[in-house]
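Below, in structure tokens: the form predicted on its own, a single chain.
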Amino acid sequence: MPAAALVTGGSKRIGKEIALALASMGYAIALHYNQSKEDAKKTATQIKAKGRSCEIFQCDLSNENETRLLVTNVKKRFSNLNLLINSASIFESSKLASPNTIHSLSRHFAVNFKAPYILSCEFYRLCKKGSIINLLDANITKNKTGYPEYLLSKKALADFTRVAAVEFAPYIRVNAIAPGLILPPEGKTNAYLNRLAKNIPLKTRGSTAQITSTVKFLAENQYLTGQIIFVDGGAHLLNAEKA
């Protein structure tokens, strides 16, 4: 029986492609969506088309016991589960004075780092051994930003990162992958991209492939824990951003 890989978000962007990618690996695919069923069942199709087992699973992050249930169900399905990508997040411009930014601490919290604790600490339970991938952000190293609750979120990921790493250790891996410049957010284009990176020491934006070969790499190297890796053209290195 394959091995499988359980990818939140996986129905669109990022996610997707590291569904794909894994498939390609020779993962069976438990792929994880909330409101995109259509491109759920799309890249289902997709995976499918390579061979590989995929099923779909709808789940709200946002509801806490959804989140408790959601690895269960998966390993009802694909007793193989030894791989867990925490890629879905949500995304939204605040700013910690507005009257809203409480309501958007708790959605960003809620979905970007209370969700991942969740389904991490289940998949050690239930899995007791595999290996386990969070989707942070680049950004995490700065503290300047037009997305406050999301960059925090971000950086409880991060710690949650290695703090997980010493307590699942040694039967559960845990790493991190931190994009940069990789796919513009909802209502940007490429161009926006590009004159973001021009900023950057590499001064040009990535790819998804660069992200999925960083996810084969974490997932093959049995020797790496804790690790966050920048696939960000060397953005984070920078003290101050320019937009």
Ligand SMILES: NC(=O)c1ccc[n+]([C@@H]2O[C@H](COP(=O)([O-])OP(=O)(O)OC[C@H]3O[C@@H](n4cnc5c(N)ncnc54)[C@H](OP(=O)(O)O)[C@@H]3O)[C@@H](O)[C@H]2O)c1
Second form
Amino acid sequence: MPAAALVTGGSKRIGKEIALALASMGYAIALHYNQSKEDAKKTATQIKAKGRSCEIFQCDLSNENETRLLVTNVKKRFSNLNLLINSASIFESSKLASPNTIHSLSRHFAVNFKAPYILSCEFYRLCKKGSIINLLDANITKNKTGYPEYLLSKKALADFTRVAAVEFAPYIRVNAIAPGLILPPEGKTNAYLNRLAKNIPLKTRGSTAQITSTVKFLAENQYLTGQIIFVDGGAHLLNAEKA
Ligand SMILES: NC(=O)c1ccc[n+]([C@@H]2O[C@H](COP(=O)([O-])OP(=O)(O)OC[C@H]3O[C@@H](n4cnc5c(N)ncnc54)[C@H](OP(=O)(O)O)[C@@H]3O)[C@@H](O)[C@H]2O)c1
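Switching conditions: you have the form predicted on its own, so give me the form predicted together with the named molecule.
Below: every chain and molecule of the assembly, starting with the one above.
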């Protein structure tokens, strides 16, 4: 029976590319989505066309009770689950100390930190071996941002990656990828990313293929844990003022 991977936020964009790349490596795929059911079905069809099995799982990761059941539900269908990719995320602009700050903080922490935390703990408890890869953000090295609650949630997930790597060893490896300028966020164009790219060391945007090759590397290298790989053209090396 082939090993299986659970990919959260796998219906489109980076999550979808990770799911397709893992399918090409031979994994069966448990494809999680929240609202994008049609996209999830299309991605599942593409995965099956590669000769891999794939099932879609709906779950609102801001709901703690639903989130707690996701790994159990996946395990029932894929008993050989041994890879968890925490890619689902929200990314909303905000301003510290504005009236909606606490609401924004709760939302970002629920989806971007608490859900990966719960899924990782459930994965450890139920799967007992394998590996976890968390999707962070290259901006975790910085403190200047128009997205403070998002940034705080990713900084917390970075620390969780290291804490869990120690806590879950030697059974589960826990690593992370911190992407830089890969895909424009909702409402922004490619031109926006190309403009930002002029200010980073390698002067260019990254690709989803550069993310998926890093996923493959982290999934395969059995001697890596607690690592955060910045796939960002060197952006994290610059201080906040220059970035
Ligand atoms: N794009 C980039 O260049 C970039 C840069 C830095 C970091 N990253 C990180 O890389 C990862 C993937 O990036 P992306 O741009 O592909 O992500 P994205 O498009 O912003 O979001 C991925 C998925 O998250 C899911 N999601 C949002 N709220 C959810 C909820 N309440 N419950 C369950 N799922 C929820 C959505 O699923 P549905 O559509 O099914 O609702 C969405 O498709 C993220 O963790 C992101 O922070 C990306």
